[in-house]
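Here you get one chain, nothing else, as structure tokens; it is the form predicted on its own.
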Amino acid sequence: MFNWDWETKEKLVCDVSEYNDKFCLVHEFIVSPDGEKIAAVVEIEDKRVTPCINGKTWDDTFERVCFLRLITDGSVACLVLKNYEWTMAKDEVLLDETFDYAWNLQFSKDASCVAFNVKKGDSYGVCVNGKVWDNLFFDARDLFIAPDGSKTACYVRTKNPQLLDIFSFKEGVWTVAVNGIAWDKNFISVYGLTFSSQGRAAATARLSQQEFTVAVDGNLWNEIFPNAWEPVFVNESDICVPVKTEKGWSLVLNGKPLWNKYFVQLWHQTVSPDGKKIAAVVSPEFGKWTVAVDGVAWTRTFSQAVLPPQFSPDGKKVASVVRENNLWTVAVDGVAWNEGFERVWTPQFSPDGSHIVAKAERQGVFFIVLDGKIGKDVFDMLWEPVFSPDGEKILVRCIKNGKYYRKILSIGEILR
């Protein structure tokens, strides 16, 4: 973000208006988080099918493109069907090993990592940075990368009992593999897996019908509940949970109480940038949604739906994209915007905590949303906005009146 242009007010990347003309099928746009690069599979003819970025397409054809993602370090990958044969090529360059199928593909946030979920014969793993795990399973599902690509995993099957053997099942045939090596234990099922910032793994376990826990790197906390949500790693050593218990639910941390308020529902817990706050999505009362910060709840609820909260920069603000009377809007420390909406995209405060925007839709057109007033452009497509490091400057990437643009608006400039 440091690197990005922040000084060209406005460029005009691409027209993609003309693709509609040059293309049988144009799928999906997606656009790079800098905003300089727009991309699309398109279809050439006979069903053939490339990507085709700032509109130039790739020399090769494939039967299908899936996972077309821009990748921070600049480069273009997706997973590709040729030959009957599925693969990854990264910048116009396929891998060697070819899959019967793959999918999920994934990158680290410093794209020193890229994998995704293949198939070979009757087994499952992953591909990481062109090479698979050493052991495959049974079934492997889903995908995390560890925030610095240093390791991936995802939940796999080590047993194949017959389909009807449901005591091997209730046994548990489910764990978690981590960069291709298997907890020692198996679960009923197992969830919510996630990395510390230096790479621990931990995920919630279905231990019998009404006994969850969770596991850390592969060990068992002692405390058993009723029920249990996703853990969030609040540090390297402490991890913080929704479970279920006699009063309600309530958050603890490494298996202990943390909150001493208890509600009909708890879910969504998200750590302040600092560690010293949490907040999380609650139920105070049947039918009815908040946001918590440290157990205390915002007085106003909403009867439709309460998003994953979001910190400022700061930790001294919350917002959260909320749902009422059937429009969607944003609420700031339990205020909601006056402006509702079909749909609301998740918000992001500036560096220093004082200005907060959105994407949002309504009637079929995009508008930014500052500080809970609407911006004076109207776009055809929009990606969600990005403040700059200063937290003076929103970059905008959007499609009007066919044409994909690149701007750099000021915050006065966004309303005015």
Second form
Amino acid sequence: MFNWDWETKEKLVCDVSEYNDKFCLVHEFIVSPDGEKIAAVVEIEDKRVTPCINGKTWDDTFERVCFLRLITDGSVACLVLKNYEWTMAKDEVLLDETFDYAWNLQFSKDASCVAFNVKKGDSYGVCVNGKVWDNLFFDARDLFIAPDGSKTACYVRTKNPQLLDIFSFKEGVWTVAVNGIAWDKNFISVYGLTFSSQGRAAATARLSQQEFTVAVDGNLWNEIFPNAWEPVFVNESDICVPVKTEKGWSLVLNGKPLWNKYFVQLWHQTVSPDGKKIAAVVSPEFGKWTVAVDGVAWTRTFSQAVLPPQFSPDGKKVASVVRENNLWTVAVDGVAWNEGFERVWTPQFSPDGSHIVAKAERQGVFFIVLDGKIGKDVFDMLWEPVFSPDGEKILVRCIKNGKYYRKILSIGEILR
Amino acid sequence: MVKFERKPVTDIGIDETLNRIDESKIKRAIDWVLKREASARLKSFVETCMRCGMCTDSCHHYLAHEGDPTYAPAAKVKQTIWDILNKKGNVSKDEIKKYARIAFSECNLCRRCVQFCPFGIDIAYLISLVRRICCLIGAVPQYIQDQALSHMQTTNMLWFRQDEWLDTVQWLEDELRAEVKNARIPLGKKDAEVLYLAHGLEAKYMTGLLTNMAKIMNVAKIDWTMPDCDGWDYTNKAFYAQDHETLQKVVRTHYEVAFKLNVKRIVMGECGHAYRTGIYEGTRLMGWKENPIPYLHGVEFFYELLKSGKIKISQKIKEPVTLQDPCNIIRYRGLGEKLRYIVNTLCENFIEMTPKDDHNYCCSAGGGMIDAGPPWKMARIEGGRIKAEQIRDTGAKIVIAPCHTCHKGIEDLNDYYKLGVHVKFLTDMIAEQMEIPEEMRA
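Okay, that is the form predicted on its own; can I get the form predicted in complex with the partner chain now?
So here's everything in the complex, that chain up top.
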């Protein structure tokens, strides 16, 4: 982000209106985080597809191209079906190894790890940087990459009872595998897998109908709860998770009560960047939703939806996308913007927390909303705006009149 | 008092579970449900019922069993939850077995009886409490339990792996290309207007139905997607077991996928119980009074498409047609008028059943009875005699059943009672009868 071009005011990256004449079909567009690339899978002829980046297609074509990704190191990766075998292609180079199926291509933030789920024969696992896990399983679902890219994990099925063998399934057939090594305990269900910054893995483990706990690197907490949602690392040693108690839903830390407050519902707990505060989506009363910070709920509530809270970088402010009266908007520290929209995307705080910006939609067109005020421009298509590291400028990635632009606007220029 | 007499039925989900558990588990489950979960409704219902018997004739199971009073709604409550209350929860394994049989195979939770109760007592709620107790004990019909166990981890009903879902949709798209030029079934597309969720069976045994929905989406030019992750299956069989923990996880997953993809609304196909969980019973368990975003049943979606002209019907069916009103979308949710608009758009000769709309009889497969599997098939076939007679009386050759459960249940009634009808989904009818512009044809 620091190396991005924050000076060029406007760059016409690609005239995407030409695509419809050039190709039989254009799949959905994606853009790179820095806005320098726009890509889509395009159909050259019926059932022959390839990625097209900034107007240029790859030389090779495929039966299918899925999970097209513009990776943070500038490379382009996707999963391709060629000659009825799946593999990964990165910058037009295909892995030697092929798979019966491949899906869910992901990469770590630093791009050091590119991984995807694979099926080989009747076995399932993960392919990490071109190498398949040493151990494969009866099933492997979802994919998680540690923040530093050093570990990958999945939910895996280590036993394979016959269908309808409910007693074997009730003993537990699911667990977590990290780098292909399964934890030594099985559960009837395991979910909410998350990594700490140093690669510890935690997940919620369901032991029976009403016995839920947290497993950390395969070790279970002593405390059991009648229900629990997903855990979150507060730091390397502390984990918090919403649990159901006799009084309602609350947050526990390492199995012990953290918030002495109870709610009809509680989820999406989020830790502030400095690790000192926790915000969560809560329902203090049936039908009413809001955000609670360190257990204290905003006074203002919303009747339809409150999405995961976002902390400002300094941890002083909290914002959430909220929905009421069939309109979406953003609430910051319990105060909702006056304007409502058909859709609002996840907002972003400026580095000093003084501004907040989001993409929004009304009547089929998109615009930028800054601090609750609607920007002057409307776009045919828009991706989430991004603040520059100094907070003075905003990167706008947009399509207008069929052309994809990368723009750098000052805060004043958004609203003027 | 008339004796409770039934043919023996073996279901290892109930019988074998009860053999394996310690009897103390029964009391713990009852105490949990009655003290921590049962709301004031239980107390008020128990104290309000005057034993007037107004509900008796409303129940298709009672009518189908020649007026056997043990099948009357109030009697089913008396023989289960009231019995539990009278015994202060000190009940035996054999009694649990009897309660489970009544709760899972003699009540469809259809709520027809509620409409006849002078006090509006929700008997379906009371029977649900019995199921919840059975669930916490573990005494659930094997076939329902299996599906609930699948939902717990995969969120789909049939242990489908993630690649199986993706691969299936991709070959369905290939098939659709033979009919519709450049047809697409987008997976995991962000910012689409509509997130379409499918019935689990449509990914395995009834793929034609999913293809037809994709065909409608393409012809109507809907900006849509389906999930490329877990959460694609709208069914929620945990509801039948009253496995609230799994039920909530499944419903929440659907909404979380919608939020993640930033869609405007969720559309599901033709299913009753999933609408019930996704729109009201499941969402309310989690604290939502209003839906976080719109969640449309296929009937509401098709009504929109036809009313707005996005889909035009080129030919109407001339044969006599009748309509099954699925309890969960009609009696519970009032979609009867929209459903009739669609039916009248598709058919020339529509004959209503009697009674109809919100007073229609349950198909006898709903509420999990069909999901309870082969052991309980005859229980629903017997209970479905009233529905079979309703259908026969119309003289129709086609029965429209906009619900997977009603659909399969009526197919079985058709076979058993030799009704000589075809059972149709709206999706298939619209896909077959709509105009496809020439430029869209492959």
